[in-house]
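First comes one chain, alone, set out as structure tokens in the form predicted on its own.
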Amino acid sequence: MRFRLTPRDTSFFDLFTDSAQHLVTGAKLLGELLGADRPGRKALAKQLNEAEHLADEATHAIMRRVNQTFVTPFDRDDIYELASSLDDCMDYMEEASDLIVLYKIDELPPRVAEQVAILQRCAELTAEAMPHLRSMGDLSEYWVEINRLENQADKLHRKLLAQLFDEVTDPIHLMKVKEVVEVLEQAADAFEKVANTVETIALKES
């Protein structure tokens, strides 16, 4: 760890922790939404939308803090990148829930629930990792596991697409479900981007 002569604003660590906790909430609501009926899905999508707004506020708080702070705990560009990537994770999960409701998709393939389960685990791991930014310790297992989960999500995504094109005969329904599946894959990619950013920060600070 590099020695610094000037004090650092440590509130960033709490802000990143708060931001990641919103992802846990969002992933949990997304999982509940899959198992709900149409009215229930609408209510849960609204809750997820509210969680997304809270996540946006957390992101803005980090950005404001960067602009108000002379000495940041690590590189400013990395802070922006990490905050933006965390925000992307929530945005994609909220988009998926919104599409399911707007498209009135009654049934989704079981593998979609597997996609969401991976996102839930990614959210939990990310929330557990954020407090460790303070010391930069015990983080390597986090990004290794997130990368493994993202690879698992990639394979699942390919199987889902193959299944859709093989089994779904209604082209409109196919397009709707495919878009949801694609957005969930983007969410998995976003979680990997968070992990990659954390790895970059840890390497720079070591």
Given for the second form:
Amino acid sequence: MRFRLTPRDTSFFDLFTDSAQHLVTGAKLLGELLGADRPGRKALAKQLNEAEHLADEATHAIMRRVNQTFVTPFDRDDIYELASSLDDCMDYMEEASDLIVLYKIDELPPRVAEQVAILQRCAELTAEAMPHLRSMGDLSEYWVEINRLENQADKLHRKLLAQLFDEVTDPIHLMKVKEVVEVLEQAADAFEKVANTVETIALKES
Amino acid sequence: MRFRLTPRDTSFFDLFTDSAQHLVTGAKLLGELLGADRPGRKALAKQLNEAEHLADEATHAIMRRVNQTFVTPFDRDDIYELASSLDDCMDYMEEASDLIVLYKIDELPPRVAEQVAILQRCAELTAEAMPHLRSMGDLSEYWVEINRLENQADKLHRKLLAQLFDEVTDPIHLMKVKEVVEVLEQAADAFEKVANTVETIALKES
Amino acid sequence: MRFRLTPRDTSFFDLFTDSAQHLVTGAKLLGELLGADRPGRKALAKQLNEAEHLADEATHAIMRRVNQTFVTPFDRDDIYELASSLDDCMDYMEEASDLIVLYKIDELPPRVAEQVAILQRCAELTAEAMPHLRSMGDLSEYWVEINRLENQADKLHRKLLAQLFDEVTDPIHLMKVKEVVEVLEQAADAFEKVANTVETIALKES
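Based on the form predicted on its own presented above, generate the structure block for the form predicted together with another copy of the chain.
Following is the full complex, with the preceding chain placed first.
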């Protein structure tokens, strides 16, 4: 295996930007899926599944590059961490869409759309932040805002759980909706993990 | 950013001790909450929520210190691991108290109080152990005892699950109580994770 | 503590092989348990529990060895990761068998046996791969095959969930079976984690 000997392999930034772009696509599809009818949902879930495959390939491209590169722009472990936490965001969004179709859930509480709106905002901010890794400039606003959004998502999630247990009387329907709501909350946590990793990288470099 | 150039920054030990003290407070509040009536529980859950915020700040103080310190008393990654696993203990205890209030669970099986008693003992032992990180003395008793307590918690947890499925006939009530029981088990696992990290640190230093 | 000063401590490979052998035993016992009657299941779950204890000891032996060895055959962190992910495979298989007995589940859908058959294949492949860590030869076939099996397990798992929610009308029985199915899926994920770790190690060495 040949090693690249240029002091800093800048293409990592492009790879991370690429990876985060898939999250914007995924979050958009997830929002559309909520508003669609059953056949529409099936088609959109398939599109989200394909987006997840592309994101997977983007993650593997980063992993391969780390292993082939002699000098990385920041810590190898932080690159792994960032790549795999970006990947987790997509996995959870895809899982949520898949469960909605698989469980044939026709109606979801309106607050689920609010959860997804937060994920869309997180995805956009994350995609905007990635190119700034190169200069390490202007990143603190990004991670502060993601942490604020994750707090908001967490409060919403707990309200949703209380509402579900107050209002839903069919235990099997409750189990289905609860699982979707939990997976969306895990997606929000994964975006926070990405932001925390970016913060760690930026602080090390400062 | 200025780096501290003293060979070993001793204040890490104070920060870890501080962080573990919040766990003692949290476990105590959780025990009181179990014995309280509904309004009392709400008030105690709020107090536990505040304790969780303080613990969060203690964790962030450790993270900031790692990033600003040139020579740390032990591996940077082990410091992160220890700080974040201490934080997890608190998060799970706070989540359990929040769920009890959110789900309006009036009655919990007596074995739940036994779970919490184990967490209280874990918290006390952890808080007593932290100052000993400085000298790395007398720590093996601590991690052996935590592992014993976690085994006990695990057995109790499985008995509780069997009991719930045997006795509870309302599936929605079962879902609520099961979730609380699972989160308390995760808290016990988190205390074991802390002890395992301490063991790793101590073995590296020996 | 004395350090071994031989340049590469080959016995790590034996320890990993030993650890993976326990997984073959565990997966076999889990398969037998599915076909047994209630008293037979109890006896087999006990055997699986003992296998899990042996696997635990194998993991601890690796951890101790890392801490006592000056020059390890590959990255210390990768050794930890590999040892603990092998351990996770066993923990999930043991948890599944324990839940089946604890919840007194008499009938499981036939697809659960397919899940376990995949785990058995994963365990065999993993045990065959471990001795090859020494020469780092012929490992890519192993990790490609495990990834394929994990994809298959994932598809099967989702089909099983859809089937459960379509067919099972008793919510409490549904909760029990769903939990077993989820834990078996986590076992498949854990085998993939092992393979990913082996891939990382092999790529670093190439």
